[in-house]
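Just one chain is shown here, as structure tokens, and it is the form predicted on its own.
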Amino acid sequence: MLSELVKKLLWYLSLVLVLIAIGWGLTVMTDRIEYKWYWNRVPQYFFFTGNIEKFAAENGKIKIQKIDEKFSQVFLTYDNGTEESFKVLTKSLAFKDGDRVTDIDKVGELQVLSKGILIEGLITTLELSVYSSVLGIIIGLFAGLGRISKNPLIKGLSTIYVELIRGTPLLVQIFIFYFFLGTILEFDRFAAGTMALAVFVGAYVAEIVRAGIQSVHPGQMEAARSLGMNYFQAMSNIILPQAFKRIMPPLAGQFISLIKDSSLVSVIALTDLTKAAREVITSTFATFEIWFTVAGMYLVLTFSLSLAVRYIERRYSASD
């Protein structure tokens, strides 16, 4: 018991030792090459502090009083009798204790804590993965099953798109949803770059789907059928949540790239991770911290996604 502790823990100080190498090794290479890291000039675009004029709503009375050097507390008595508080930059004040205001007066200018381009391209990547997640997700399980369907024209239809899509770059999709479809349908930036993510990973969505119920037996179908069960009845209560345990690790496999496929929306000027990240490049010229920093926050995405998936697979793995 004691020399398996002891080889654990040498295997741990192993992996240790392999990552502090490979740091070194990291720091070594950017030594060479001369490169002088600037972190401090990442943080302000995630989160930073600017000022937003504040204005009286209506006619009233001014109170101020000063909390510190900075910062000064307004109290607003309006002549409706509503009263309103808060707190502005001392430097920016328009008024005197005692003043009275109109609703068009600017009182002074509130400091705000705002989004920093990283965050908000953070959003967008997240919104574009949930929306082309869950129409993949619907397109997939259809194909899917037009997959194994019976009907020609179904099942033809069905391997077409799967194939199509498949065996064409999601680059050349996004490209074509955009400037073709985008055109004729009048889809915005971003409704093109979520149909062209959901009919993407749908194709690849409805393979795992067909070869999940694929490996469900026949014999379950047969039982489900000669209790009176029509088809539809048998694969939504019988076929589909068994498959599902069996498909759950590739579909999450396949939504972990999703994640990290939606970078390339950027060629057609939508905001995400990425490009908010190139923008910031051209104005920092910090390359290295910010890609880093960018394939922190996928890293984080992608192993959050992971962790939720194993906690289903537990629990899926409780309930049999």
Second form
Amino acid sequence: MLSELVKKLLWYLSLVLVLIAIGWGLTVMTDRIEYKWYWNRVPQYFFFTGNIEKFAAENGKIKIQKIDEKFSQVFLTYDNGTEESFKVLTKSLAFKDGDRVTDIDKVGELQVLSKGILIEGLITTLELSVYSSVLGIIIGLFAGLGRISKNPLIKGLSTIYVELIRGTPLLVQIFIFYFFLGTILEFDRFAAGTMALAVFVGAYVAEIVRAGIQSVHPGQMEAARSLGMNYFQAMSNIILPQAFKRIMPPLAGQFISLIKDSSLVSVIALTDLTKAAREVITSTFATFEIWFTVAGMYLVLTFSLSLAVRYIERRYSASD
Amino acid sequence: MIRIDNICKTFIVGTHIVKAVDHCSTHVKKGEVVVVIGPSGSGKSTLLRCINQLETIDSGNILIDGVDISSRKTNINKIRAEVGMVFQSFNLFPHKSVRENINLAQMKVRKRSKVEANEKTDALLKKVDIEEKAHAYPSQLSGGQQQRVAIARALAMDPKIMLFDEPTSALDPEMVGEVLEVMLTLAKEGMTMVVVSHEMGFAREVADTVVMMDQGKIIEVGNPEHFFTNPEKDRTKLFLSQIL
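The form predicted together with its partner chain is what I need now, so please give it after the form predicted on its own.
And the full complex, kicking off with our chain again.
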């Protein structure tokens, strides 16, 4: 029993050692090409501090109080009785204590924390993934039901849809959505990207839904119908809830893939995380640092999604 | 109550055409208990499934209370609500509790309120002697208990006719009795029943009419007395000698 534990510990230890060895190997190799690491250039693309000009709102009187070397607190008492107070950079101050200001005067500059382009890109990637997932589930649900329909028209259309999408590269689909459909239907970049991803993931969801429904014993549908429920009632109350539980894991895998696949929309100049990374690299030349950082950011997204799914799965399986 | 007129049902299995039901005609009177017997593959289950259109017939007519069930004008969901069905493999809804299993169609199809449905469900659970399991899930029940819940679920719709498709063949022998007992009670209460079964004891005791099928055809019809003492056809004699 104890020796089993020791053995296991030793294996974990070797895992750590192997990882360290790989890391060390990479360092040695980058040393050989004399790459200079500038990790300090990365954080500003997450958040940076910028200055914003601040103007007086009305005619009035200014009072200035120095806080420290850098900042001063400004109190504005307007003639109409209202007051305003903010913190500005001392050296940007255009007035002295006790001066009068008019409503077009620049008082000074505020320092604010802004989102860097990597965070902006991350948000775009998230928005893309969420919108296209929701749309994709709806498309996939109907296409999946269509695939098992007895009506040749519905079945044929869904089959053609699934085969077309699964048989062509996503990159090509994105181009078609942007250049062809986008031009005809006047989509903007974001709409084109979202639609392309939704239609793409919908085809895979359709196949998962179809398999899930077919995995529910046919006797379930017969029992529901024999009680007088119509097709829709039987599907929504009996078949889909059972199918949904089974398709949770593959569905989650599909949406994790979607987050990663969304990086392809950067080709239509949509500033997602990947496009943001490329923009940062053109101005910093910190190629390695940025790509490693971006990989880490994608990993945070996908890993939190898979944790969430694992939690939901556990909740679900506890219910029966 | 049920009039079956010259119906046919064929299945295509690979390249074979199987005549599962081949020009069958019979009828079931109100309050009558009909037991359908026959070797496996003789079409008795298919015949039963045709009665509530789980299988659509190729030709012929089935009238329930004078309504042609395969007519386009007929709302089949309405007919099915009047015809209860009990399956060999129970087919309870595994993601719903016993109570939800019995409540669901009452609320969705019969449009009863939750209170009304609960009342009905309680009464039925008492009838099938399984009151204490209302909150259990099907997987927590024995086969016999599951089948009794399935009967209660069908009865909750207040059906005029009950169809039983080999209700005891998937059960352990010691559980057959409890299910047959419930069916016996139903028969005594005057329920119209069509039962596909190999339980000859049940047939003998409860059936008003026994129907013998072989190779998709109804080959002999009679009362149990006739069947078990003096069957006419050699095929029937052979079948009964094998099964008894």
